[in-house]
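Take a look at this single chain in structure tokens; it is the form predicted on its own.
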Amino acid sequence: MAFSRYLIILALVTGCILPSGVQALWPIPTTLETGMTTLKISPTFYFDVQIEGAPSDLHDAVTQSQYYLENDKLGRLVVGRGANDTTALANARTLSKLTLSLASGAAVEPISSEAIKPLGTRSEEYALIIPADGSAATLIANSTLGLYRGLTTFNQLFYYYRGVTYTLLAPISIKDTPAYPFRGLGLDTSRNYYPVSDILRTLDCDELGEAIQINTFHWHITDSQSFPLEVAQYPELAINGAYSPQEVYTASDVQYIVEYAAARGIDVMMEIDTPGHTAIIAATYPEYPVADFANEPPAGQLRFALPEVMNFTASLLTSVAKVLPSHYFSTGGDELNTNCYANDYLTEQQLNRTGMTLNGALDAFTQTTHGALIAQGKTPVVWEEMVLDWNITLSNETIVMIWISSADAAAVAGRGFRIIQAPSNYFYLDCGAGEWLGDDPTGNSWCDPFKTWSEAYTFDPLANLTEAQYELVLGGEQILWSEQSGPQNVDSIVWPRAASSAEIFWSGKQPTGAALNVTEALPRLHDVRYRMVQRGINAIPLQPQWCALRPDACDIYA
């Protein structure tokens, strides 16, 4: 990335001990240098787009830049929450204006268009300076989309006192690029129905691109309990499945949704969940599943043996996914409980007919699934059973999710698969909540206990990994199973947690080359969540305001 030239020698101060509560960037920067002047913003403070023909989702980013560098008026977390700070802004210099451009050579792309390229050539990359003299600030990038992650950035380094929006930080030179190129969110929506509001709410605000670096939402959309879909070729699925008909996602849903996403640096990646997940479908088609058993109610699974499911499903899922932009596509594949197979005429006459055992005919219908994506030019994505459990012969280019236990990781790795790390002893979100299921009063949530923020901040992506595995690693996410969440507490129980991991994956270790730490991480954890609650997220608090107020002083040794 040729940023060298654009950059000028400024006096600055590296690992220096910086002033209490300020620096407040998250995910941290891969390069980070600091000063210690006071640098207000200016009343006239404006961001001067310098490229020809720059795109109208930029000129958009820029705009919202602006809303939250002037309402966002955060206090520093310290005692007094700025109040201190009056003797250096009575003389401190003023910043009138963030100049945007591209490297030279650069192809100018919307930020939307960039978002949704495939992993690993994404340009999220980005140098930007902000002067102590009070000249021109520079913000330089090879795309539009490493534009939009440094302005997320810029306007992390500001707070607010009557009525001056300041750093104590100045002069600050920052070139940032993510350690891996995917950086997600989970969000079931299928077990309880999220309005379309608030699913831009979570792709929207402090949350994902905008502030903490997610760059994918993976949409869990339908399951067991409803298909809240509609889905053109087949419409009776979300008129039989869905909860009602106003708690169905409509086409236009999708593509609002879609593209609400990619204006903010979001890909969306949808998952139809299958051959279990899926006794809903059983409300049109009552002879594809099988209603036996299952890992939760209600219970229902693909008949998978039979060629007419196989071709059902084949279809179903590239009639949803050839409307996706995204490369990638989901078709699961957990938590299949074959117990409902070995008594069930149809699938033992299927498999008699033509000699396959149940192992020989999931690989079947994988191979037919996955190839009508592929076709498509999509890139299939599965739960880690497809390779451990199962042995299934998959495409070299398909993804594997670790979630049941982070130890797998190393096991899918050992089969040359990439994988995103999920694991549930680490990033579940909805663990630690208690039985869902009636009529038992003592239970636990089978994933206990809760994961904390600071706990899920210890994963190591490359842990039990040889070296020459690193490269399928190609990152990870943390996700909200809905059996006991809806709108109602979505933002309390995924935030500030999520953004765990998006430092683990946009970061990878701190400025200095040392690796992430949760005393080190607290104090900007706080500052991202106070300025959640600014924007109008209620996420949850991570200690008493006592605390948040002073760094270290609530440490368990403190």
Contents of the next structure:
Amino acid sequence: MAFSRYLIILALVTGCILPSGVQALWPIPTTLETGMTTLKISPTFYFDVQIEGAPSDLHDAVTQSQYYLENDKLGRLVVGRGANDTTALANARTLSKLTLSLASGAAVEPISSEAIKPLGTRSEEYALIIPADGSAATLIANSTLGLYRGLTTFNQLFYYYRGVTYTLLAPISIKDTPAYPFRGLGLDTSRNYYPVSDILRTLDCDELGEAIQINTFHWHITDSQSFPLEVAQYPELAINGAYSPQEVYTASDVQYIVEYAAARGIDVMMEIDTPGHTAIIAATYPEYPVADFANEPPAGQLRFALPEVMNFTASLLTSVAKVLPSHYFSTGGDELNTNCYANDYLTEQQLNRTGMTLNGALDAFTQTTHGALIAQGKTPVVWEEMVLDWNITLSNETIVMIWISSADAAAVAGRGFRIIQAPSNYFYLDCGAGEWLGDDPTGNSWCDPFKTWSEAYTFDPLANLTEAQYELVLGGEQILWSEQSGPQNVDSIVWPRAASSAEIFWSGKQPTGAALNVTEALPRLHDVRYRMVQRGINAIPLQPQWCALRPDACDIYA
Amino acid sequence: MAPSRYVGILALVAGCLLPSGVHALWPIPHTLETGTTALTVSPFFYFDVQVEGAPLDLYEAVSQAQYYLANDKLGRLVVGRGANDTTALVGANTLSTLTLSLMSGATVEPIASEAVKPLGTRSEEYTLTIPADGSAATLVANSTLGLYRGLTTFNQLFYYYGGVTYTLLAPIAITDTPAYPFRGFALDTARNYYPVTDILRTLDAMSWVKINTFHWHITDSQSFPLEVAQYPELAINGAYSPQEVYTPSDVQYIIQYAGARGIDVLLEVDTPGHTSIIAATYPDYVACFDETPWATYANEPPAGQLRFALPEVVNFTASLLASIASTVPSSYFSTGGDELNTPCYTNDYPTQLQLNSTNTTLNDALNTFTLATHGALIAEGKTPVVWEEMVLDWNITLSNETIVMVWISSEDALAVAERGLRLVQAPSNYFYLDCGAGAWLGDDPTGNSWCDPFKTWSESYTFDPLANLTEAQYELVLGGEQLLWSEQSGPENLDPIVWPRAASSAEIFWSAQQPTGAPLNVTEALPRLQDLRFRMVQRGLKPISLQPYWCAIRPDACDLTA
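Starting from the form predicted on its own above, please write out the structure of the form predicted together with the partner chain.
All chains and molecules follow, beginning with the one already shown.
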């Protein structure tokens, strides 16, 4: 009996010595063929950009890719971290270059221009081939944005052990294209403020564009608690509404973030939530919001029934939107509290005078604000209540974000609107941290429990929809609301969990055609997480390292 | 109706303009008297150490206090962050000196020596007086450790605005002494490894809230990062990598660093469970190593426990523990003893052979094992510490001195107390910092944290250390600690998952009650905890936000029923 156990141990150890078949890629490509040949990166490896008039942001991307190739220094996640690969490496062939080119006829534009094109018109697909014989690898795409996506994939292919950067899986052939056009991350910078450098880190080495192909930064920049956005036409909003003169996003901060994001293939979709979530506007325009009831303190919502508030809001949104290149702008619209207006003299007076209902006033307000945005060439984005709780007229182009529950997508799709899946029961990164209100020690997170990466990963974007409605799903995003977050924990609360939706909406399924599967995914996600750590991101460990080095050994039924 | 609302808003604004009565102290002192006079810290302020033969670590503590005083630069947590204090500061008196002295007859020893004395014999009390007229403040204690605690308090008294460091609450008179001798924080450095620098930073933060014990769960089934001189292979084969180890000099440095901050290091080498990785060096000593399904043989993978029935394993373990314990100054050493899995031994041939040949039960073998390992520790002058199962689940003989850690549930303290053993409160339902992060096992997307939900600071804060105990049993409660198990943690999230939450137990076990004698209360505590949290940020730590900043600068405005 003891003897047989030793045999098992030997078998296990042997298993660890063999090259693991784990692919480090995240999101997993549409098609993927790999071999079993070892291939090293040459010390003189270079990226050969065969593109006439290549934009500077493509050159920047290549420089970044070269940097990651040299500095990731990620050991394979097996026992020994690659120590057992040395014999395979001894006589391995060497890869000396990756040639980047565009498909014939492709227009040469900056990545940052491609990244902000309308959804459905961006070209993110690419083909990457790495021969086993050491001849040049090739990356071909229809746009610089596609090349950018391919570089991200290229960087994920290589491991490091004792001075050598290598793959065990040559030849490699990848054809890749996203399943959904919208793959986002939402961040609330109003409940607590995040310095620009934290936003750049989140966008950057980021894990967003450069590691996991997220292409939209949904920036919930203002709320009831603070108004950190400096708006040229309305400077008092930030002067009176930011937490401090330092905790603001200046016009140049915003432009820098937008450019930085775009160069990484990321569109910045800004949200100025209205007419709820606006209490802090009272610090500047005390007569515009009314303060009685809300989902969280402080109470205060715009008196949207008043013509002057309507005009102010439309003008404010316009002046913010017009300086942004994105085609999309969110006017929010969640959690509008009607009790707030029931005893509001100014609102009631206006409604009585005009014979309007609150719903009618909201309709007028929304038509005005959305009309102003549409005039600026923007497509409005709203939270689901604007469709499901209120009877208002929205442009057919309006994009609706599902948040209250994944069960609500069908109702929105039933109204024929395009949707972004951001359901709190799968994608809210802030859930599970307990009550944050004071004087409530036994209180729990409203959306308890914590959404693990794997729970989020099981989200089905098309659940309950008819096949005819599938095309309405533009994609989805995970979101961090910041009641209990700030720069201190942004890395650890977001990463690597936010990679779950990135794969759901890029890959849609495994290369084999099989459905995405948490057991298949976990070793790859460990790889992404450890690579993030190598790049300086404080991503949480998903398991003890013992498990990370032994794929499947810590599965529940292992 | 509209006008009356405006009046309400005005009242709110006016309330924010007035100096808040919030004290920044955490843990709140035993007695505390404050005035309403503004007092600024002089640019020439200095600490006057009137202690003959003061030890080096007291001077280092003073330097650190001076550094915090100059660099905390914490604005008061009110709207304006102190902008409205400027008029009060204009003619304010200036504080130039804090005089540190010991009571007559007190012996002068290093803080690090005082910090490792047996529980109940340490002198942590101090008296701090800050007159309103600018005359010298005084800090008096019975030991350098008491002076250290007083310096920590002194640093928390001051705010900063526009180049001025000040308090609005002079005169201040504090006499302070801990309610419980054991106030800990526990860290598991085996599931995932933490570099030494992360541990040092954590020790600093612990010292800010007067935590006095670092319970270091240094090894477990997943890795053995501790280098033991007599058993070097354990780390060579058991650490995650040659870099992810604690060398003897690392351990000594951490102990010294902790000691100088008033912190005793309680090492835990968990036995006989939680030892799978020892099989990498001594395969014959470990039963059910890496057996599957792991869930039959262990609470988490990998399976594997010491074959404690074998004489050679008894001797090895006693020798291992003794050789580690002999190098650490603490009077305490934990042998663990939690989650011992019996099915692991049911089909283990060497164990069954031994039990049959000696006609002993598994329980008796565990008794023999524990007597041997604890005997070896006692011979080294250590008091053994164990997890509750050693008392509640097994019938074994333990020294009356043994300290028992309650972890499974706060309900279990009573049963341990009834056995007459001293206990440390570490109940998972209040104090486990890792709870609420979801299932970490693979292939379990709908699984939840076994100890869900997340324990907020306020839930922890409502823990009653004496609940269900008889008055006669109260003295058995040495104190308590919050713990971070590291299945889902590492250096990447250490600060935010621990702080400021671990300060909850620090106050429970230092203060136990408010200076008024009223019980601790989450509503009273929150503004002070916000202060502590923002001071921690100023000192470079990364504690989580407890609330939106809007709430932090408006005490009580975000209470549930506000």
